[in-house]
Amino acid sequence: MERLALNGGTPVRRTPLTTGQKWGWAELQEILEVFEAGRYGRFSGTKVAAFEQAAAEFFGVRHAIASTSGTASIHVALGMLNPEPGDEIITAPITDLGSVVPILYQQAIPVFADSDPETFCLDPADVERKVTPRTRAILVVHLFGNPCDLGAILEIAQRHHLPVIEDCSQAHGAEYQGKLCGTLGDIGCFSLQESKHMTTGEGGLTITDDEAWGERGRLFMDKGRTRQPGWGRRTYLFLAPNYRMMELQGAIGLAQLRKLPDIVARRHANGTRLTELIGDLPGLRPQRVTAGGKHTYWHYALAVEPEGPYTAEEFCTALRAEGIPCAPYYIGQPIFLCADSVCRKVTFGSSQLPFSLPTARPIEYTEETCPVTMDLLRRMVTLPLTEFWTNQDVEDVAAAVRKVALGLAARRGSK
């Protein structure tokens, strides 16, 4: 058996994996048009409105609302629903805090359902167990580009009369049962941060086909302001932040949206091929694509087997020695244990709002809240798959993963 680079063998890869530029001449042309027009604000120019219209057409919905970040896009979604203080929002424990901050700012309580150990997404059975009379909505996260089991989750939501928000920040262009993620639930949210499939540097997008929610979301993005032509008395209908996207971002978004189908196709092809090459290795399980889903691979995720021949840390140390970037544990622990605003309730001054509201039921967040997630994160490994990888990149990554998995398993077996 070939000696591992960690033990003095020859690394599989001696040069970095192929990268590329997310922006090019198409984005520059759109930006130049903004400079030529000399209008840079959300309501003085035309690019943000054009981006919203193009996004609505792409997803086949009536409303697309651009904003300043993925966090803002979810806050706009919560603003559409307008929960009562102390209402509960069920969401995922493996996510960025951007999925949780909007819940707290709307004075609602995040409730975390556990993960499926194979797909790494929300476990529908635990979602059902977490529903209470205070539940106002379900916020799913399509982790790494893998769709949640939307069939089961939508059935639960319909039975309990709950809206579903889809956090598609890592899942641009992902599909479930042939439909684009973000369009199966009631509201879809997207991050346009620079690491995402399409990017405006920073930015967000919220989509819905519901007329009332679409109108409220557009107002929520703009401080609740009704904009009448000309000057005159201003009217702000409700409390809301300012999440207006600027024209330069809208211009870039237009060019990026045109590129998205090709980006998604290449990421999907690279991820699918990599799974074909490494899916049979001892001690290692790639993230299972949800039945009926199309994965778009924001990252490529795996998990080492429980009580397997090596740990996630050991696997990553050996794989990096082979010239392949990777990281163990992803976020390290469930998001509610990462954030003092949740686990220690450090929110608004010393108030502990919304947890201290008389309408809120007592909730504590511990390692026992989501035990499957705790175990899964200890075993998780992520690889930075991109649309720029060539066939040779995929072959080299697969070769290195095979070499490490087999080498570490053999080492353990000889002890």
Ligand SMILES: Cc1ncc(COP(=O)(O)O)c(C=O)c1O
The other form holds:
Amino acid sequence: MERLALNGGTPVRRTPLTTGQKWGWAELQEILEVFEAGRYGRFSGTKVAAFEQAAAEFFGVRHAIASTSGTASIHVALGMLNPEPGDEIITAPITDLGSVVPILYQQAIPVFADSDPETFCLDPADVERKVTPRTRAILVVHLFGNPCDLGAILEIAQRHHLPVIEDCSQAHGAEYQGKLCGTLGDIGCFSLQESKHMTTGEGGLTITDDEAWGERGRLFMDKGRTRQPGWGRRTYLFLAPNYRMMELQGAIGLAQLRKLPDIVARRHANGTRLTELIGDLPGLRPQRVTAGGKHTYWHYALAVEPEGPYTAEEFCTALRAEGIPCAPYYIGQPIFLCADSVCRKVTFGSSQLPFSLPTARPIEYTEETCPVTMDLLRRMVTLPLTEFWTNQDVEDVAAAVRKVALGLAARRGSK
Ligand SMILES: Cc1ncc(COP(=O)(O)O)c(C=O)c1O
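Next up, the form predicted in complex with this ligand. The previous block was the form predicted alone.
Following is the full complex, with the preceding chain placed first.
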């Protein structure tokens, strides 16, 4: 057995894994056109509109609405649905707070369903258990690029007449049963923040094939304002923020969207190959790809086995010593325990709105809310897989993971 680098052995990797620039000449060319046109805003220039049109064509939907962040894109989705104050939105406990903040800003109540311990995505059975007469929508998160079990979730949603919002912030180009994530439910949302498959630095995109929701979302992104040509009396139809994307972001989005299929193919190939190489190791389970799904690997995620020969922390310490970056626990605890705005209801002034609404069902968020998730996060490990990883990188990561898993398991066995 090879000696672990942790114990003075030779690390598998001595140089950093390959990285690269996501923006290049194609983005620069698009930006130059913005400078030449001298039009920088959402409604004076052409780039954001062109980006939206290209995105709508890419996804095969009638409406694509660009915005300023993934959080904004989900807020636009909520704005489309226009829930009543106190309505409940069922969502995922392993996500960024950006999935939850828009729910609270629309005076709706987030209700967290538990995770599947193998796919790490929402457990449809718990989604069903969390449906109440107050449920207004289901907001799924395709975690790390792995599509949720949409077959089961869409069936539940249809039976309860609930729209499904797909948070595809980590799942650009992911597919379920051959269809792009974001187009299977009613509304799809994407973060275009720097770490994502395609990026405008910061930014968001909301897509829908529904005409009425598309119209409303477009207004919601722009303060509810009906825009007539020229000056004149203004009309704002309802309460909404300003989430207008700027022209430079739209320009970059156009170039990034053209690159997306290649980025997705590379990430998918890297992740699939890595699983082939490390899928059989003691004490370790790679995130299982949902049946019928195509995973596009925003991160590569694993879980150490419950009662296995090593902990997530021990595994990561040893793997980092081999020269492979990784982190234990992902977000550490379910998102509702990470955020005082949820678990302690610290929201607007001292009001605790929307939780204090007379129309809201009383709700508490505790460690018992999602027990599977609590356990899963304690065992989770993430690796920063990218489209820039070469075949050699994948081989080295696999060799290091293999060495560490076998080495730590043997150590336990010999105790
Ligand atoms: C699943 C998920 N949803 C929402 C967001 C929020 O996106 P943004 O940071 O662009 O607002 C993120 C960002 O990381 C995310 O990963």
